[in-house]
Structures are given as structure tokens and as C-alpha cells.
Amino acid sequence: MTFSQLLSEFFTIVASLLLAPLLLGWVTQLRAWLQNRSGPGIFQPYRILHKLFNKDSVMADTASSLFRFTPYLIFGCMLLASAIVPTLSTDFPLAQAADAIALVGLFALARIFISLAAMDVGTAFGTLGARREMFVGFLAEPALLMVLFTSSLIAHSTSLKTIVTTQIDRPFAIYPSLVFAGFAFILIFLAENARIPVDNPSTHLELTMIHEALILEYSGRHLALLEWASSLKLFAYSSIGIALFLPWGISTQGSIMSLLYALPIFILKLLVFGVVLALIETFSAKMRIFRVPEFLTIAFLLAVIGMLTYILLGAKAS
């Protein structure tokens, strides 16, 4: 393990914890604008954490050890997951365990720690929304397995780091295969970060939250973590769209100076995914919760559509 290695894990761990809570702001901003509204500003995700980190938690008399600890282990899962995603460099100490498998391992485990977390108080909402949230996991993870195999198979390698460094290597072109993949991304990430058509963030309609039902019951600062988690979970999801479909600007050395060119480069396309989430949001009304299937089944599909074109056309471009 290298000085340079150990700068860029350095390097991506702070841009995980700065940009996330940043990305939300810009996403929620573009959306006011596109309704002809002032907006709260792209800040104000650091304002409701430094307020919920300054309040005390208030738990009910009945909750566990396992809801008190839950928020600090997804916090944990998800700072990993943008931590083995290759944003700004390919050299890093955890390249060895970014394979795609434990990335979606991760996800799967923080899913069923706030599921479990949601039910051990023993409201009707919490286990509503643990219920709803295992259903959609039940259907999107396979789908994002599926995406995530398409990409494996043109660097025959499940580790995030060859995929990227394959892609990078290549001559720039469109793959069919990775069109397909890139189509049932989208669907998978609207899905899996509870935004609009799937789900809404912001509501707190019982018949229709997913996300806000499991974390009712939480305050203070452990609702501070999960917020935050939250945001880390949108910026580990789009880290990924970039290293699988944009890795282009990607280091694959640990430089102080790659590293700077690496991050504007990162940030230009993480402005650009919040545009395009933004409009996909503003332009799609919330579905009904029994057509969700549907959604996730189409990207499923999709996926699989993309491993079958790979399979029949090899790596061949347009």
C-alpha cells in the first residue's frame, strides 16, 4: 500500500462526505426551478444536519439495542460503498474489494438493518414501510446485478476496477449492451434512492411513503446519520452510473495532480446527473405502489436484454 494509493482512498472518502449532502441540495434547487419555485438552496442539506446533529435522539421505550445502532451501521455501509466505487481514481487501497457482488451486498445489508430497525418499534407505519422497502429491494437488486454483470463481461471481471480501466482503455464508442444496461440503471436508480416515479422524499402520505415510513420513529442524531446515509446512498448510485457508463476522467494513478484534474471532472458530472434527475422528476408523476413491480421488472429486463446483445454481438460498437 502506497502514500498515493492511500491519498486517493483519502481524497474519495472527503468528496463522499462533502458532495453527497451537495448533490441532494442541487437535485432539490433544479427541481424548484423547473416548477417556478424559489427553492430552500443548494445548502440547506448541511443546515438540517447540523440542526438534527445539535438535537438530543428521542427513542421509544420499546425500541432495542438494534435501533439505536442501526443508523450508525448504515451510515457505515453506504460511506463504504461510495469509498469502493471508483470516482476519481482506479489506485486505491479497497480496490481489491470493490467487486460488484459486495457492492450490492452492501446495499442488501443496509436494507435489512433499517427494515429490521423500522419494525422493532412496533408501529404500523414502520413495519408498512420495512415491508415496502424489502419488496422493491426483492426486485431492483437482482436488476442491478444484472447491469452490473453486463459491464462485466465486456472487462471479464466483476471488480469495479478493471471494469472502469477497461472502459477507459477502450476507444471511445456506443455499445448496444451497455445502451440497454444504461436504460435499466436509470430505472433501478430512481427506485433504489425512493425519488419520483417510485416513490416521493419529500411526503409523508402514508399510503404512498416508502423511505419516510422507515425512519419516522428516528431523531436527533441518529436521524442526522440516516439522512446523511441517504445522501450517500444517491451518491454512491451515481458514482456508479459515471464509473460504468462515463468513466472518462477518471485517474488510474493516485498523483496529487491526477487526483485534482480527476475531481472538476467528477463534480461537471455529477452536475450533469442532477439535471438529468431532476428533469426525470419534474416531467414523471408518482406511481401507484402495485405498478412498482411493473417499473422494476421492465429494468430488469432491459438488463438482461444487455448481457443477451452482448452475448450475441460480442463487444462490437456503433
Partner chain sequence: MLNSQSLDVVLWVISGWLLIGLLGILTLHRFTFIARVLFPLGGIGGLVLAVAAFRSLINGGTQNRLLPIGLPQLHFHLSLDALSAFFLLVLGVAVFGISIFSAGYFRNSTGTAPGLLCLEFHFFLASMALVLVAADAYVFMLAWESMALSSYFLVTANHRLPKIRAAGFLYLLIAHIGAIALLLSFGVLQANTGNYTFSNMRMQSLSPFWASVAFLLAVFGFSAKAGILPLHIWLPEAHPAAPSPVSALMSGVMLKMAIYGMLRVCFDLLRVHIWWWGVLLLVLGLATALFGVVFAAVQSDMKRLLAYSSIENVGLIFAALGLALLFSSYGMNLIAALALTACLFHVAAHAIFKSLLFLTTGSVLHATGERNLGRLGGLIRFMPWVAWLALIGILASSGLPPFSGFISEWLLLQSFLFTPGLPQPFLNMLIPVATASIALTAALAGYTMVKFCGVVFLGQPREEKLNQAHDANLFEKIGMAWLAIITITLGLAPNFIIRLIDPVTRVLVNQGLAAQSKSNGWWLLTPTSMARASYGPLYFLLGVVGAIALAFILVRVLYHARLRRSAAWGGGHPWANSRMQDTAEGYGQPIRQVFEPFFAMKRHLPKPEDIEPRYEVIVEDKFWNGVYMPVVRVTEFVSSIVGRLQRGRISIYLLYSFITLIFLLILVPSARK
Contents of the next structure:
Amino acid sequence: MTFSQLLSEFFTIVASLLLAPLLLGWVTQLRAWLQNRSGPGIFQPYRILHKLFNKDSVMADTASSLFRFTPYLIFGCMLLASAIVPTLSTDFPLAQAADAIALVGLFALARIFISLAAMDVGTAFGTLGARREMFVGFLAEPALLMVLFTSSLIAHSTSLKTIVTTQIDRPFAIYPSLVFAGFAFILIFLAENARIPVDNPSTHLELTMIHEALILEYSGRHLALLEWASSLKLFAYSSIGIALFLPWGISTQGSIMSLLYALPIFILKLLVFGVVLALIETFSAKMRIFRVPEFLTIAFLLAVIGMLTYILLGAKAS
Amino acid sequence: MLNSQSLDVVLWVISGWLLIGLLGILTLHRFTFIARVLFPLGGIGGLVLAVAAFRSLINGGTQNRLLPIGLPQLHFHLSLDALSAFFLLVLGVAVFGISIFSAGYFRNSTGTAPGLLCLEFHFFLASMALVLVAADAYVFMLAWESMALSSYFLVTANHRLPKIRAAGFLYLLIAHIGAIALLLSFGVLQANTGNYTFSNMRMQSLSPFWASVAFLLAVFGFSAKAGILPLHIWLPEAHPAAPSPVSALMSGVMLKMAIYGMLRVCFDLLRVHIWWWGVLLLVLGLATALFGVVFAAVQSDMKRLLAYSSIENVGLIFAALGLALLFSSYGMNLIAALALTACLFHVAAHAIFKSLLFLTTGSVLHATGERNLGRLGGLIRFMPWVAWLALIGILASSGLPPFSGFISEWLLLQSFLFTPGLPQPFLNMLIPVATASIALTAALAGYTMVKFCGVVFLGQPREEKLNQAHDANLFEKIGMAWLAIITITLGLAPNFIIRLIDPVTRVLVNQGLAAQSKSNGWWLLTPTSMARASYGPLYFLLGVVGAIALAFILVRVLYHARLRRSAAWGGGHPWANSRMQDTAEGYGQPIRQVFEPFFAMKRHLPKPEDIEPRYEVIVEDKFWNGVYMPVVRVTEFVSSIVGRLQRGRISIYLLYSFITLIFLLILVPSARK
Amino acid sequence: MTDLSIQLINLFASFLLLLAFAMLAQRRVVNLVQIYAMQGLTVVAATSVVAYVTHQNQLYYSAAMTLVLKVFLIPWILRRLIKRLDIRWDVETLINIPSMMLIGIVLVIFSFNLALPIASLSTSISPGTLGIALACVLLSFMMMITRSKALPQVIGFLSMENALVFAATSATSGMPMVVELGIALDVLVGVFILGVFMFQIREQFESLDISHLENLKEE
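I have the form predicted on its own already, so could you send the form predicted together with the partner chain?
The complete assembly is shown below, putting the previous chain first.
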């Protein structure tokens, strides 16, 4: 483990912490513009975080220590997730610690804890949210795994680092299986980050909400941590999308200069990603919660077909 | 010298357990002595067994013994090789925790006398250990049957309830049908030599047809014990019926005996492998896993939920075994070793975490007297020890990093991703589908475990009486904490376990992973190469803990807001009470809806005019009506015909004997030709 | 035959498969027409690539014809039909969509195993595409089976024809021009006739639900 590796890890973590709320703000702002509203500005998430951190935290009498501990854990998981996806460089120490499967496991860990915490207080909304969140998760999680596996099959590795480096290093080639994986990934992205059409992050409508129901009992600094964690999750998912489908520009050596080159390219890609997300959200309508399993099953099966296409197109008659 | 002693130690432990059992029957009602002295002694026996097995694994080699007991000319052949040693290790480690727990668990109550329970319990342990060291079919079947019998008596410990008697009967019936298949399988394996030792069976080279017959019979026999579809029907009835430590033993350890048998027959006794065997096991295993987890998600009895979850895990183990067999049939031994490692790791991981979870249900049952999830809740406030230990169990069971369940899942998925090298394109195309179902199963397991933990330990107590629930006693705590520590160790130091599995896979497929995995440092799990895949649980844990600590410190340093307590907000709804929480049925509802074709459901919906409105959904297994009832009807029909032979007059029975005798006398000369 | 063109053909093949699955999963008739047009566009692109690589000028004509006919003309007719018949609503499928897609996956595996030996015989451009084309044919067929309304069935029929054309161009570098023209004419006439049929059905039953046709049989 060299100094430059550590430095690149540190750089990535700081970049994700700072960029994550900005990405959220950018998407919100774009949506406002697309809907002919003036919008709150892209720094709004920072202001919200600042406000929440300074407020007193109110906690239910019935809440146990699990409830209190969970926001920190969720924040930690999401931060680690952003730290193990190659965003700026592929040369960093945590790349060995966790591969694509562990990444999905990390998201699952966070999901299970947030659901448990929501059940802890014992209100009707919390348990409802926990049920829905786990329900979305049980289809989205394997779908994400399948998307990652489609790339793993191409790179012959589940290590995210190897997936990205093989993609960058070899001569340009079109992989049809990635078309399926890409579509599946967009669907999973929308579901996992509580975006329209699966969930609407800006309403508290009890019939349809998923993510908001989970964190209804949190306030003050705990809520701030959870909000930050959810923007980190959005960021981590965007980074996964970039690493799998548009990795060009990620630095494959750990030098500081290459990091500084990689950063603007990465930010540019994030901006474009934000535009795509805002467009999708503006053009689609929130669907009924009963349609969500269908939506996710389609994502899951598309990812499976992606893996299948890779094997099929490579198959030779015996 | 040291090497040759391991098997002796095992035999001493077996005899020790038998002795403890006998002591128990002698002091039939001296409850304190039995609980506080005999059970912990048995537990220490387990620890000794584990140490002996561990040493044998490290030292390697095979030890054989010929004990001059049993029938004349049919002495006991015993042997201890790496495969047996690994399972003995798992058995010993699990038994230590379970026995210590039992010391605090069994109380003087109605039902079976404590001394009798002690006898059955330790006979059960001894017979399981004997299964593992048996080296001929005769000892194996003897131990196998006494294992079934002693566990049958343990299941029916509470025999005054007719439901439990029925469960026990079903268990015994299927166990015996399975045993018959095993007997036949051994019969085929010895290939008409009349010598039933395993060493003789190894030397026989069967034709593909007869090898397949032996294989199929073994699959049938062992799946009856393991609860593989469609022979799973007894498992969710029998496991919950038993006292919790016994459920833990049955789900955690006894199911693994069937896996041991499969490994012994498929990889050791049968020397040829045919590719479709692997596909069969893979398909059976995956179907079982998916079936088990879907049913687990809709259960509302906590022990049944865990029993179905055991079915799921055994299914996964079977799938890994099938994959190993498939690879080995094409001579891809390194990848076969990878799949086998996944299989064995999951054997160890599941044995420990499922035992832990069953023990926690035991504590909950004692504290509240409730098994129904709909009447539990909020126990984390009254029994924090049990709740936090259960949380470790559920995290491992959901296959989350950095716990033990994740590692076996990780290894299994890795071996699946290697598959595109198989020579048959058809098999390669199966892989995405198989991988998808594994991923789906794992995610559903998470769903189920959140339901289990959330409904039992979190939320508000759903009944008044739960407020008096007390935490587990000291023995119970030690037992559960031991299993929890092992679960965490398995998760954090996988290379250590892989080093123990290495000699086993070397015996079975001549390849091991330990050298490769060790070369990149003991903290990193790298089954094949660094570029291919690596996972460092300690790093991972460090990362999570580091990030949490960072968040904590930053928040504390930068902001000084206070924390206040008040009533739960609940969206501003002031009349919320504990009845308004989601129930276990409600939690399972989405799964019920998505997987509706899997279930046979009976719904009772309240009508507007009902005075006491009642909502009830009973979810039943379709296999019961689809497979078992036709068999039952055929059996009844046949027995009604046979029943006509029963006339009740002695002379008629004598006539039957007479006719048989004549018939045999006619047969004898013709057979001599 | 360059590497890139093989990859491109494979890519278009996957697009076609993706669109076939999208059709299975789509409830709205208007979107079905859209997907059909996109399918046509994919076929056009694939045909042009094959034409460029094999230097067969006739394939350019075929591509142009497909473009005019299947991307503009037929979708336009279908849209007009939808408007005139006023059937823009969601249509529930007979089998639910996830199970339909599962069956679809089985079909894909099946048709690939069917195509593998055939593909190994020919020296065609890209063997994998034949399997995909076959899968698309079967998927469109399944879509026709599982819809209860007449218009989605027509679209299923048309997309089946698309898949066949794709199979022909990618596996055998195109059919003779005469055959191609004949098929194109057939399709066009088919759409007209089916359109007329639909009007007739609606006048008869005041609905386009073809389950009404069951009443026509003799008791």
C-alpha cells in the first residue's frame, strides 16, 4: 500500500462526500427547470444538511439503541460503497477488500438495517415502509448483481478494479449484452434511489411512499445523516453506472496529476447523468405501488437476458 | 503417535456420551444434577471432539479401526479421514454451544422426564458422531437409524399434543423410506461382492447404469433426511415441534449428516461421475432453496420460519454440491474444489448460525411462552442479550458481509461465474438462470430474516404479558454467545476455515484452495487469483467501522445539538397503539402475492355482517395435496386389499404359512440350477 | 468481414431482442406501434451494415424500402387506425408480464440451441444472430397468443415478419430482391386487409376484443 494509493482513496472519499449532495441538487434543479419552475439552486441539499445538523434530535420513547445507531451505520455503508467503486482512479487499497458481490452485500446490509430501524419504533408507517423497502430490495438487489455479473463475465473477474481496467485497456469493442444490462441498470437505479416512477422523493403521500416512510421517525442530526447517506447512494449508483458503461477517463494509475485529470471528466459525466435522470423523471408518471414488482421483475429478467446474451453470442456449436 | 489418537478420542467421546445418557436414565428425576452437571459434561465432550477433529484435519491422513463388537464376522469398521474430521469439527463446535444452552433450557415440566430426555439427547449426539466415523454400510446404517430413532423421541418429547405426535410419525415414516433407499444404494455399490466395507466399495468400478442407480438411490435417501424437494414435508412439522435445543441440533447438525452422506457416496465411493448427476442435484438444490425461502417468508410461527429457512440453506448446499459434481465430471478439478469449498463452508456457517437462531427462539419461548410472531414484539427492551445475539444470527443468515453466510454465497457465486468454460453450450446457458435464482434466494432470505428479527424483537410488544419477559439465564447466554462468536470468526477469518477445508477437497477432488488463497495474505480471500476476485472481510469491517467512526466524530465535533425523547410521531397520528403495527402476515403479504402459484391458500375474509370479524390466511404446501395424498390413497387402497387376508383365525394364518413353505420348497430346486 | 461489423450486427440483433421483450412487456397500444417502428429502424440499420460490408447494392434498396414501409408508412397507418378506432387504452395481457418474460427466456435458450447446429453449417456473417432472430420470431408469436385485442396481434404479426427479414439478411446476406419486394407488398396488403377487418369486427361486436369471435362457432 503506497502513499499515492492512500492519497487517491482519501481523494475519492472527500470527492464523494462533497459531490453527492451537489448531484442531488443538480437533479432537483434540472427537474425544476424542466417543469418551468425557478428551483432552489443546486446548493440546496447543503443548506438542508446544515439546518438539520444544527437542530435538536427528537427520538421516540420506544426507540432502542439499534434505532440510534442505524443512521451512522447507513452513512458508513454508503460512504464505503462510494469508496470501493472506482470513480476517479482504479488504484486504491479498498479495491481488494470488496468486489462487485460485496458491493451488493453492502447495499443489502444498509437496507436491512434501515428496515429494522424503521420497525423499531413500532408505528404503522415505519413497519409499512420497512416492508415495502425490503420488497423493492428483494428484486432490485439480485437484478443489480446480475448487471454487475454481465460485466464480470466480459472481464472474467468480479473485482470492480479489473472490470474497469479491462474495459479501458482493450481495443474498442461493442458488447450487446451491455445493452440489456444498461437498460436493467436504469430501472434498478430508479427503484433503488426512490425516484419517479417507483417512489417520489418529494412527497409524503402514504399510499405510495417507500423511502420517506422509513425515515419518518428520524429528526435532527440523524435525519441529516440519512439524507446525506441517500445522496451518497445516488452518487454511488451513478458511479457504478459510469464505471460499468462509460469508464473511459478513469485514471488507471494512482498519480496525483492523473487524478486531477480524471476529476473534471468524472464531473462532466455526472452532469450528463443528472440530465438523463431529470429527463426520465420528468417524462414518466409515478406508478401504482402494485405495478412496482412488475417493473422490478422486468429489470431483473432483462439483466438475466443480458448475461444470457453474452453466453449465447459467444457460444459455438459443439 | 499423536496422529493415531484422534479416532480413539472420537470413540471415547462417543462412549462418554452414551455413558452420560445412561447416567441420565439412572437419575431419572434429579433435575438439577442432570441439567447442571450432565448437559455441560456432554458439551465439554463436544469440545474435545472438535479439538480431536481439528488435530486430525491439521495432521492429515486416514485412521482406521476395527472394533470387535457387533455381530460375529461383522465387526465395526471405523475410519477417520479429512471429510469425517471436518464434519466432526462442525458437530463438536455446535454441540458445545447447544449443550451449554440446554443446561439452562430444560426445566422440570410435564412431558418427558429430564433423565429420559438426557438419554435421548446424548444418544442422538453419539449416533451422529458414529455416522461420521462409520466405514462400512452396516455401521453406517445402524448409526443412521439410531440417529433417526433418538431424534424421533426428542421430537415427540411433548407427546401429549396430538399435533406433535403426528409430526413425529411423519418424520419417522419419511426417515425410514429414505433409509431403505440408502440400504439399496449400498447394496448396488458393493457390486455383488458381499463385502459391505467402504474400502471395498471404493474398489468396485460400476457400469454407468448401475452407478447411476446407486447415485439416484443415494440422492433419494439422503434428500429424505436433508429435506430436499419433494421430501421436505416432514421438516417444517418436526423441527419446530421439538424443544429448541433439539431443533437447533436437527436443523443445524443433523441435516448436515445427509450432506456428509452425499459427499461420501458421490465423491468417495463412486469414482465415476456423469454430468447429468450434477445438473440433477443443481436443479433439485435450487428449486428447494427457492421453495424454502418463499415459504419461510410467509410463515407466522417463528420456529417454522426457521425450519423453512433451513430447507433453503440445505438447498443451496445441494446446489453447490451439484456444481462440484458437474465440474468434476468434466475433469475441472480446481473449480470443483471451489464449489466444494463453498458447499463445506456453508455447511459450517449454517450449522452455527441456524443453531444460534433456534436457541434464541428457545429463550424467547421460555420468556414469553409464545411462538406465534403475531403475539410477540419489542423484546429487545426486555431481552437485549437474546436480541443482539439473534441479530448476529440473522445477519449471517441473510448472507451479508462481513458475516459467515456471505462468504459461502460469495464462493458459490464465484464458482458459478467460472462455468462458461463447460464444454456443453446447453449447460453454459443454464448458468445465468441458476445464478439469478441464487441471487433471488439470497435477497429473499434477507427479507425473511428482517421479518423474523423485526417482528420478534423490534417494535412495541403486541401483548401485555411480554412486558414481564426476562432475559436468558447464564447458561443460555454462554451457549448462544459461543455460537455467535464462532459465526463472527467464520465471517472474519475465512482463510482459516478454508485451510481446514483444503484437506477435505484434496481427498475428494485432489485440489485445494488454501495455498492460492494464502499467497495473497491471510486477510484476503482470493480463491483463484487476485485479478479475478478478492474479498477481505477484515478490511471490509475496518472500512465500515472507520466510516461510522468518522461520521460519529464529525457530527460530535462540529454540532452540539441535543437529543430529546418524546412519544413516537407516527406521521402525527396520536392514537397509535401496538395493534396498529404491521403483523407477520402483513409482512409476508407482498411475497404471498408475487409467488401466489406456489401456495395453496385458504382465506377467511371478514364480511360486513360479522359480529366478530376475523381475517385469516392459511398457507399450505401444494406438495401435500399434489404428491403425498395420491401416495396415501394408493397405499390405503393396497392395504385394504391386503387387509382382506386378515381373518383372525389361527388356522387360516397357519394355512398362509403352509402355502408359503410349499412355494419356497418349489423355488429352491429351480434356484439351484 | 471486419470485426467491427460483426459486433455491430450482434448489437443490432440484441436491440431486436430487447425490443421484442419490450413488446411483451408493453400494455399500451400506441407504444407498441412505437416499438414496432424502432424495430423497423434496427432492421434498416442492420441491412445497411450488411450491404456496406458485402458490397451488395440491392441490399441498400431493401433497406430503403424497409425504412419507408416499416418505419413510416405502416406505423402511420396503425396510428390512424388507433385514432379512428379509439383504442388508446392499456390492454391487460392474458398471462401476467413477468411470467411471460420468464417463458420468453426459456424460448431464447431453446431457439439458441436450435440455431447452434444450423449456424455451424453456414459460413454466414454472425452465427449468434440466427438464434436471436429465431427467438424474436417465437417471442412475437407468443405476443400474438397472449393478447386478447386484435391490434396488438397485428403488431405481433408484423414484428414477426421483421424478425424474419433480419434473419434473412444477417444469416444469408439478404434474399433475392424479387422475394423481398413480394414480402413487402404482402405485408402492406396484409395491414390494409387487417385494418378493414378490424372495422368490420368492431361494427359487428362494438368491440375489438377477439374473444367475441368465439361466439361465431357452431354449437
